[in-house]
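A lone chain, given as structure tokens: the form predicted alone.
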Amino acid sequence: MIGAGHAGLAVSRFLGGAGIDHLVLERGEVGNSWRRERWDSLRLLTPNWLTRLPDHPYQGPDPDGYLSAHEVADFIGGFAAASRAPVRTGTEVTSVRAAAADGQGHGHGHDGYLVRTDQGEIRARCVVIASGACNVPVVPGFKDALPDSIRELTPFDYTGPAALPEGGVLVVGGSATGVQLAAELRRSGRPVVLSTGEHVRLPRTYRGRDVLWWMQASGVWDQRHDEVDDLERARALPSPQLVGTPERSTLDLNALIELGVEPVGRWAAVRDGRALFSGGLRNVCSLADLKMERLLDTFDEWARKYADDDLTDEPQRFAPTRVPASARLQLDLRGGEIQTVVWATGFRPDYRWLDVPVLDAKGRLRHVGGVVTDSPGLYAVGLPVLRRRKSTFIHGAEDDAREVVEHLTGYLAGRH
């Protein structure tokens, strides 16, 4: 097992239950990314009552609250201790390759895998990749054309507004990360421009319940990977525009506009020191509004059929996104209006250590529900829509881990 985050530890729990000898390798400490790679104010998008791992539910005093990053790390650490996971911390994997039957690590046929680490080499019949989906920030190639006067940050670099230079900020990306950072920076008194393309708009609450209660209750989150019409697109969708606050407030573009954030279209290019934005802002906002309405229709249909009597709140609908009549199409990056660019443009896994030919032309792992194709005994967990729409959320790890371990157990028994 590579990675001692929530997904890897969930797999470890089921491997242990199946009596399969295994080891969990972790480059840092348990829950390392939550401790080392998150900004100070970050909280989970999911409410605490939904935060659970196998036989390890949240048991704190605030079920309707949202855990901070350090609280998430402590929760994962508590699960590792409770499940007695065989974790070896401070061990960085440098190479995984197929082990040839002659033990030399070459040839087409293989007998398990050779896992090289900075602490030595391990031979394993199976390897489960649980190193995460968000290891490396993805930024557009034209970033190199920005003026030298502009400071650039990714969410891995960002800690809070106080660490940024004075002046305006251009936040790029309309996912949960982008809208949260735009709101925090605007509340600090800075001028903020938010560049967004396709995004997922959601209200924080709907008909008196957290919107993620509806995702859970209606079965939307349990939709399987083999039931999704366009799986590649579903896996590429940005995280929904949500934030976890005590007020359970909605943080969509309308809320940002009320704060004074200026929305613009997708950043398309840099030319002569000017940022050029797409003119499609109105279209992407209309699409996000339409998809939200369809999702709310799904919730309402489920409620008519199955909801308990205590669900008395009536259906709601929300105002369309208030797109500016004439959103800016360009911005002079040399004029002093913008001092900092924050790239909230997504992440990708880091597979530089994976010396097995299982990546596609875009560097993505080829797998079917976490079973890596073309390399028997290699598995993955914790990736978007791995087996269900909820796969990357903490509570989504349990079902995925159980089924991946079922396949792995069958493989070891010679059934696959």
Given for the second form:
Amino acid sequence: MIGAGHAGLAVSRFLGGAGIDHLVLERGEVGNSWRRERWDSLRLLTPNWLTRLPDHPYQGPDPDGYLSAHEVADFIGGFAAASRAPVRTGTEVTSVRAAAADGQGHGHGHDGYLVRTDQGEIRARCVVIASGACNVPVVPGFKDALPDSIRELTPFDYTGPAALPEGGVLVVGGSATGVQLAAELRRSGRPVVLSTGEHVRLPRTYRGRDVLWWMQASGVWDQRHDEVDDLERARALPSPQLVGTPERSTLDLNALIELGVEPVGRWAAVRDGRALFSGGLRNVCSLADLKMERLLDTFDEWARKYADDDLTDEPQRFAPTRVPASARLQLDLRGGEIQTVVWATGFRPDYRWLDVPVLDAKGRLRHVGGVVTDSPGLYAVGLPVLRRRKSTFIHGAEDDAREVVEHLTGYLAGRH
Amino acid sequence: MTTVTNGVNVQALLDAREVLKGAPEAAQFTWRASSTWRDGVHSTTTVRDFFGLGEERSHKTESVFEADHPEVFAAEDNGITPIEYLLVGLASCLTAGVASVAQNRGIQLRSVQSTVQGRHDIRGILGADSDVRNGFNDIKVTFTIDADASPQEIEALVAQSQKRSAVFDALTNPTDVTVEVA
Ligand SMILES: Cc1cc2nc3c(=O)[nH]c(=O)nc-3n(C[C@H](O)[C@H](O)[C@H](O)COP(=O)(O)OP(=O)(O)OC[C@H]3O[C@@H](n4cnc5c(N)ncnc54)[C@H](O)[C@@H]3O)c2cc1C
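Switch from the form predicted alone to the form predicted together with the partner chain and give that structure.
So here's everything in the complex, that chain up top.
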């Protein structure tokens, strides 16, 4: 196992249950990404009642609340301890390669894997990649054309508003990270411009319940990778515009506009020190409005068929996004209006240590439901829509881990 | 399921998408136009050949486009103004998108009409005010669609056609343009 995040530990739990000898290698500490790679104010956007790992539900006093990053790390630490996971912390994997099979020609078949770490070498029959889907912030290529006077931050560098210079901030990206940071920076008194392309709009609560209750109850989240219409698109979907706060308030573009955040289109290029934004803001907003409505229709249909009448309030519909009559198409980055750019433009995994040719042209791992079919004995967990829509979420790890371990035990027993 | 006939061969497009996923070189097209100055601000542009799927290709026939300016610009009005060609491109691209998406979603279209309006402050091109841009201030497209679909589905058709439109993208996002003397 590479990585002691919740996904790797969930796999470890099932491996232990199946009596399979294994090790979990972790470069930092258990739940490292929640300790090192999250900003100060971050809370989960998934509510506590959803926060559960195999045989390890949240058991605190506030099922409707949202854990802070440190609480998540502690929750994962508690799970590791309860499962007696064989974790080796402070052990960074530097290379994984196929071990040549004795008596066979080059490139044909292999006998497990050679795992090199900064603490020595390990031979393994199987390797499960659980090193996370969000190891490196993704930043657009035109970043280099920004004037030197602009301070740039990724979500990994960002701690909170206090660490930023005074003055305006351009937040780039309309997913959960972007809307959360835009709101926080605006509340700190700074002028904030939010550049957004396609995004996923959701209300925090719907018909009196957390919108994620609906995702769960209606079965949308359980939709499997082999049932999804366009798997590639589903895997590239940005995170929804949600934030976990005690007030359970919605944080869509309308809420941000209310706060005084100025929305602009997708940032397309830098020319002569000016940021150029797409004129397609209206369309990405109507796409988001329409997709939200379709999802709410799905919920309503589910409720009509399956929910008790007293289970939920009446159906609701939300006002369309109030796109500004004329959103700005360009912004002079040398004019002083913007001091800081925050790149909330997504994350990607880091596979630099993976010396097995299983990445596609875009650097993504080729796998079918977490089984790396091109290299028998190699598995992955924790990637977007690995086996289900809920795959990357904490509560989504259990079903995926169980099934991946089923495949793995079958492989070890010589069944595939 | 009833068969929808919007005349778009969606299967061919979906097949092409699958094939080109694994063959990005073949997906590289070059579109071309050649223009000749006539007189005044009148020019004639022809379009016939293009490159795509790895080889030189041609349209079935050559198309000829006259561009000029209207008489209020003290011109001969031998054809539409160049900027109006952008409206032609946008309308036809979005309309093609609506038909394709409808076909793909099993929506039968009966009629698709649109009007495109580009607002233009000509003080920009005249150099009368340096704060006014040369191009459109904004563009508005209004679709009237009669189809076997709910208003919401029609909204979604139109939104999706913008998402997949080459001309919408070319107009809403900057493009690197090189103009040189041969
Ligand atoms: C900003 C943000 C907010 C999120 N909010 C939520 C939320 O509200 N609710 C929710 O359910 N999910 C949320 N997620 C998604 C998901 O739960 C997290 O990304 C989670 O951290 C993924 O768990 P993981 O175990 O797959 O990976 P990680 O937690 O990233 O764990 C991978 C581990 O592998 C280790 N590692 C990596 N490379 C190596 C190596 N070469 N050698 C050894 N060890 C290595 C890392 O140190 C890390 O500890 C969020 C994600 C992000 C980025």
